[in-house]
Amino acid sequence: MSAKKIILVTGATAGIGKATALHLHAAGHRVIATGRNEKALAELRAAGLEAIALDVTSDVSIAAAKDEVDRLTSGHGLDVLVNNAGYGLFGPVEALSDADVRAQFDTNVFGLLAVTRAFVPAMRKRGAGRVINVSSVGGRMVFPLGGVYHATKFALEALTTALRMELRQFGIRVSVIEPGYIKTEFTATTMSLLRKYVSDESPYAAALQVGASADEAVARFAVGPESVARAIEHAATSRWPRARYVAPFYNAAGPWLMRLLPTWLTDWAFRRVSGLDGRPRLPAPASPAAALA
């Protein structure tokens, strides 16, 4: 096994982050799990992990977490930073409130940047380190109703590419992880945020109806977060980590097809299955409001 590493995982109290933290801990690494849910952090401590509070949207919280990491590691800092914290905001771009859009970017983009800025300097001074950003296959392709969420992941892809080139000279390797549809709490959070935009009177009522039932339609294709955790472990420990990991690997077919097929065709297909042509194609309740009741 590769040398034991000090690895911090953001958003480690649920979903991919929790699965990754537990997987890396089981592999023998020193894992510092972070998040906002104190009860979940206590459960991780009980499982043998170190766990500290971290709200990636708070400069005060980030500074406190950095000080605690310095204390725990006697000033060494991190060997690996896993930027996993994030969530999905879905709904028609026109209808989304400024507050919801800003909150989405604050967590998925600006929070990630702030955490990275906090922990990279120690890696740079030491001449070694890894930064692993959890994006999505949605960072290279866009589904209707997901415009703002996808925008944050497109931004993350660009930032990761720039960081990969900028930090290599200092011995820091940067990778991006692109999960597909994974069985986690992510969808429940997304649906709860979508609820406020669901209305029978909405001009997007048909698409919202389809979106409300889409999870059930595609759930049979979902896999657990273990494949993502394994990809993150490879990026964290391999001598030659890849720039990009798609997990599970077959989800790479989506972005590949988007490049291969003409735009008019993929637009038509997405509109048709999303209820944006006035003819919803997925089974759904009688009204979009009932779908998220």
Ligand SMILES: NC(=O)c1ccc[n+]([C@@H]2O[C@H](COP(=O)([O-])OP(=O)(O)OC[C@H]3O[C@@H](n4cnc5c(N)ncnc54)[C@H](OP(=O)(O)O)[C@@H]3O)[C@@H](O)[C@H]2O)c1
Contents of the next structure:
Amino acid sequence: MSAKKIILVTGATAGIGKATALHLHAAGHRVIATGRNEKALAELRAAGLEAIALDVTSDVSIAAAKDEVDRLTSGHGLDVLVNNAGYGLFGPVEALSDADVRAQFDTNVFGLLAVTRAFVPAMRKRGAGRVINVSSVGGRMVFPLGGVYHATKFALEALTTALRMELRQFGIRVSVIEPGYIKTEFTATTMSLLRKYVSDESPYAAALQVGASADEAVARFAVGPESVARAIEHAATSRWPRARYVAPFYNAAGPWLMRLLPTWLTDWAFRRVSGLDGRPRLPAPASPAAALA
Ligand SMILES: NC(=O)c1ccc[n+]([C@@H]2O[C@H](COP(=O)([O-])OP(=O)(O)OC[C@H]3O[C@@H](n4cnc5c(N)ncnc54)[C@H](OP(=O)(O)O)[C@@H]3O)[C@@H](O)[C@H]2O)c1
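Starting from the form predicted on its own shown above, please give the structure in the form predicted in complex with the ligand.
Next comes the full complex, and the chain you just saw is listed first.
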């Protein structure tokens, strides 16, 4: 592969994907930014990137994007595929609707698989390529109310591990990126999806109250997406890409502690801070709905 690569990023219209696309473009790579938001795609074009529509949940959209990539690259295809598009559905596992759970898996798992299937064959034929999947530290540890989101990331970790071994023989390197808490649109999307489950009548009202106000409490630990963009750049360009990147690196402490500490202790601690220990919460805000208002 040449030093400058043809790199497609899914979900490049916001957050980590956008920061990564701009970072790789600034580093001189040929970046094909993709997403659903036409206005954001136009802004990326104005910044000098190539940008095309791609909804990872739509077979039609994936096929059209693949044709467009073939056209743009004169049949070469991608050197690097960055599977980044995703969002977080949070709420008690029992309470989440089947439709919402399926939609979460459609984007974070089945969408990623479909996009990978579309672009890997050209890499295999050339005997070179990279696939970089954006998972999460939450792909190796679980927070209460995050069961379904974490399940998608655990699935992604398993798929990435198998792909890494299966594709190596064809010259394709596969890496997983595990961000910690990063300042993006992610939390806003999560909170807007959580809103419909928040109710004073819910058996999980106390936990929902905590979850609905968790953003402020954890926001001070969040950092910008630059460290994730740099990790993706390393996975895309290094002669020796790693199997796994935690970004920023100190977030590796979370899964490490979970392995070290006894489960009864981590369960107790998470239940206690998450409003799942049966104790009534603070009187104000009076209701979880008020906390989200
Ligand atoms: N932020 C964090 O703390 C954090 C931590 C760990 C892992 N992650 C992972 O990082 C990735 C990026 O998240 P982010 O934090 O950058 O969130 P974000 O700011 O909300 O960006 C998510 C991007 O994914 C796109 N997307 C969602 N569904 C899509 C679909 N069906 N087709 C194409 N694009 C779609 C969004 O586009 P629209 O605007 O069209 O929805 C947006 O461009 C996700 O996989 C997430 O799970 C984030």
